[in-house]
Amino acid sequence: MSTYKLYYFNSRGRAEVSRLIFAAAGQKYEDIRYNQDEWPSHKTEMPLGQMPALEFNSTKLPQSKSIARFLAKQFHLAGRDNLEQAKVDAVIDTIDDLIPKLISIFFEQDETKKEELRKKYFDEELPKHFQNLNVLLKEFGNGGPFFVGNHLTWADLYFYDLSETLLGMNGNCLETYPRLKQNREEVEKQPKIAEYLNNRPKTPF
């Protein structure tokens, strides 16, 4: 019997999409969460000295995207054939495009500059990426609410998690993108995901 252990901090961060995949699949796993003061004593246990890391049948796998993609393939959430998998990857890459300038907001120490960056991001940067995601949802979704093939994939889970962070910064950012908003709503309606979201630890990010 296969066993899974997911190592990360007590936050959503780079591990949450994998937790959502586990939830969608109904797969049991050990959700090992280290506090910041615990991490140094465990760092040498990880392949690259970083987290998240997934331990699968005694093999530890690093890198958040590699972990998520592996789990998605394990649980049939990566696309039903090679073309669908490529479409899912295209959505994932398009979501990734919006991250670099978002991260710069979090790292800005000056509060005035941080607010300027935040406003510019939501007014000018994010709409371009949301429009691109709208295009892919229309092109690949077969008329349904999910990004690829009118069925749940890890692309939907990845967007759900990242958009949660965005909504925490600007609660109205999806209001002019009804299809993307519907996508989030459909993810939340999945019974196993809804149960996980209701019971998971509450963390700020």
Contents of the next structure:
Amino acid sequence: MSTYKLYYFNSRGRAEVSRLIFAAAGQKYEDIRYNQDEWPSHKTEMPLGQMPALEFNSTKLPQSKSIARFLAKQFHLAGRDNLEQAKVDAVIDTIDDLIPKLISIFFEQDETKKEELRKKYFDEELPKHFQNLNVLLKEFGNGGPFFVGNHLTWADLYFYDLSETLLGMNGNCLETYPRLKQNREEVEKQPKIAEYLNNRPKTPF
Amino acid sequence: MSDSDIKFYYFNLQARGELTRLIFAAAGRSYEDIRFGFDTWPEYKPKMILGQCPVLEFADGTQIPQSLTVARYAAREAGLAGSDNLESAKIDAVVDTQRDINEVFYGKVFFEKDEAKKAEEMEKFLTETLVKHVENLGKLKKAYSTNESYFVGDKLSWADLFVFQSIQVLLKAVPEVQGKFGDQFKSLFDAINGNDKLKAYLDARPETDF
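Any chance you could show the form predicted in complex with the partner chain after that form predicted on its own?
Complete assembly follows, chain above in first position.
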């Protein structure tokens, strides 16, 4: 029987999509969370001195998306054939396009500049990528609420997690995107995911 | 299955398109290699699923966007993406690691207009970022490789092609990388140049700006 250990900080960050995949699959794993004090002493145990890292049996994997894709494939949440997997990957990459300018906001120290960046992000940057996601949902979704093939894949889980962070910054950001909003609602309705969301540690990000 | 009913749309550049072209070359898979300039791009843009390229288009009109997604698809079809899920994941991890560096290089160095800032960022890239990256690649290779020439397992994968392409571009843009790090990549370059299909492709591919 295979064993899974996921190493990360006590936050959602770049590990939560993997935790959501484990939850959706009903797969047991060790959810190891290091706080800032403990982390330095474990750094050299990780393949690239970074987290998240996944230990699958005796192999360690770095890189959050690679980890998530591996897990999704293990548990049949990655798309049913090569073409579907490519559609899922394309949605993942398009969700990722939301991240670079978002990170710039977090790193900005000056409060006025920070607010400017935040406004610009929600007025200009986010609509661009949400519109792209609308297109992909329409083209790949086979008419259903999920991004690809009318069934749950890790693309839906990845969007769920990032949109949670976005909603935390701007509670209205999904209002003019009904299909994306519906996609989130479908994810939340999945029984195993609902249970996980109810019980997981609450962290600000 | 190999037919020119698959179309690859990209600029007449290497940049974000060349990896997929290398994968098709290694696989001996024929495809329509559609290339355009910045001047003719406006004619293609509305036909692309997200108004961006590269795009892979199938005979029924289905389009896949996003450069690494297209490359991963092509690699899987070609048997260059690992022999099981774990191997695929190791390959993905090497690809992600190389991608992180490419983004830093292009984002902070290559396209920097301000000469002074560019020099500063280049220095940092060469003395810190690239040093760490070569170390990281070495660590992954040590953990995943069973053959000196390849990053994962004992045969060619798209991770080897991506690192090869990225380092080749870096060498062209920053010749002093050869002296500092050339040795580290010798076995990789030998393996790529020793592959008949790839050598033929590399010898024949068009010269492009980048």
